[in-house]
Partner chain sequence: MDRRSFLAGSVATVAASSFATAQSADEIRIGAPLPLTGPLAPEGRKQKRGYDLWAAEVMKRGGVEVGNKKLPVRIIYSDYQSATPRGVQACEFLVNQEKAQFLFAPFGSGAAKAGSAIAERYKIPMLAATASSREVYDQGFKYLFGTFTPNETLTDPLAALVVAKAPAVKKVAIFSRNDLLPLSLATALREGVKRHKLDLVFDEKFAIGALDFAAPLTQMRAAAPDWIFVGGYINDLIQVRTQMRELGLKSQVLTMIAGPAYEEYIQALKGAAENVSSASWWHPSVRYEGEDMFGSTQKYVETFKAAYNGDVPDYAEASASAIGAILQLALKKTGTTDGPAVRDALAAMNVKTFWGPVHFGPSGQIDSLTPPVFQIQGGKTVVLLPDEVKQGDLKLGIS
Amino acid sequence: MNAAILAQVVVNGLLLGGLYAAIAAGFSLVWGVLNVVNMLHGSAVVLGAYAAFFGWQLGINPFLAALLVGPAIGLLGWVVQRFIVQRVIAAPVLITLVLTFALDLILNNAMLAAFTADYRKIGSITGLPPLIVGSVAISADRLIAAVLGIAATFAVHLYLTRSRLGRAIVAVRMDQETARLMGVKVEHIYALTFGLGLALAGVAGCLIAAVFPISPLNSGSYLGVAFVACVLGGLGSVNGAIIGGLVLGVVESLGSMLVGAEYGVTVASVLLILMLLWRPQGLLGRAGYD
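Now the structure: this chain alone, the form being predicted alone.
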């Protein structure tokens, strides 16, 4: 392998990782704050992608569509948590896991019935030729999608650290009982966090639709990406989701080159197992912080 090919593969992995970060951040946030493994997350990504696809057919740029699709799917997430998930929020994790899995089946099958399993693809958005940096060619659409993915994730980090509601989410994440005693309405924070998580999924879907073909069949792979990147970065850490997404993207890209693209999921699974054995709290997580 020469240096030029290696540089191209790493850059491709970083661009892919930017999208993975946006997928993982919302999943990690919901898991960390609500202690709910949201199996609905992958289908929410696909739903956002379809919204961007049909918006594109109406002349709406997918990057701009994310500004509408994210809040819309976030509102759907708020409703789902407030009126369905909240009813079993105090139950064992297995119950909420089964519940969100059932919701995922309903949404995924509804999309299959409405849109079929056929793959659909948005054409070039910018129409610009690839950027050439040395020996590395960078797709303009992929670069913009990756930058926007990381920017959306970083915006959530700023919201959590700079706003009153964001700090309330962090407080519930750290100790919900103490937060409740301090006057935080924990049930409201749960619904807000679930909505915020699905809003990020919707934004990620719009960015993915700008780069990759979409189908309801992809929801499982996006859920897997969220799972692995979340574990890599650290449970409940938005910054960790960025690091986890970038690492996963580069590892997948290198793995695809070395052992074949068809083994990308296997490479990610091996990475997940190694991470759980070496540092189960993730790169930016804290041991014993649950």
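Form predicted in complex with the partner chain, following the form predicted alone:
Excluded here are partners and other molecules; the one chain stands alone.
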């Protein structure tokens, strides 16, 4: 492989990784703070993508639609946590996993019924030809989507570290009993975090809609991406999700080049296993943090 191909493959992977970061961040946050493996996450990404698609049909740019779709799906997440997930929040992790899996089935089948399994595709948004940098071609739509994906994730990181509520979320993640003693309303923080997680999924969906076709059939692969990137970056770490997403994008890209295009998912799965064996807390996670 010469340098020109390598540069193109790495750029392809980074552009994909930006989207993966946005998908993983919300999932990681919910897992880290609530100790809930949110199986609903992939379908929430697809729901966001549909919202962007229908918005685009009304003339709304999908990148701008993310500003509306994110909060709307975030509100849905808040309601789901407050009235459903909260009821089993103290139960073993398998119970919450089964519950969110059931919710995922309901949402996914509702989307199948409402929108069918057909692919929907937003055409080129910018209408620009690829940017050529040296020998590297970069799709303008993909570049914007990736940058916005990382920006949205970083914005959540800033919210967590700079705002009062964000710091409360971090406090609950670190030690919910002590946070409660310090006056933090933990139930409120749980609902807020779940909402924030799904809001990020909605934003990721809008960005994905700008690049790939949409179908409820894809929700499983987005959930898989969230899992792997979250484990790579570190459970509950939003910055880790950025790193995990970018690493996953580049590994997938390099893997499909070196091993074969049909083995991208296999390469990601092997990476997940290796990571769990070598550093289960992830690249930016801390051992024993919970």
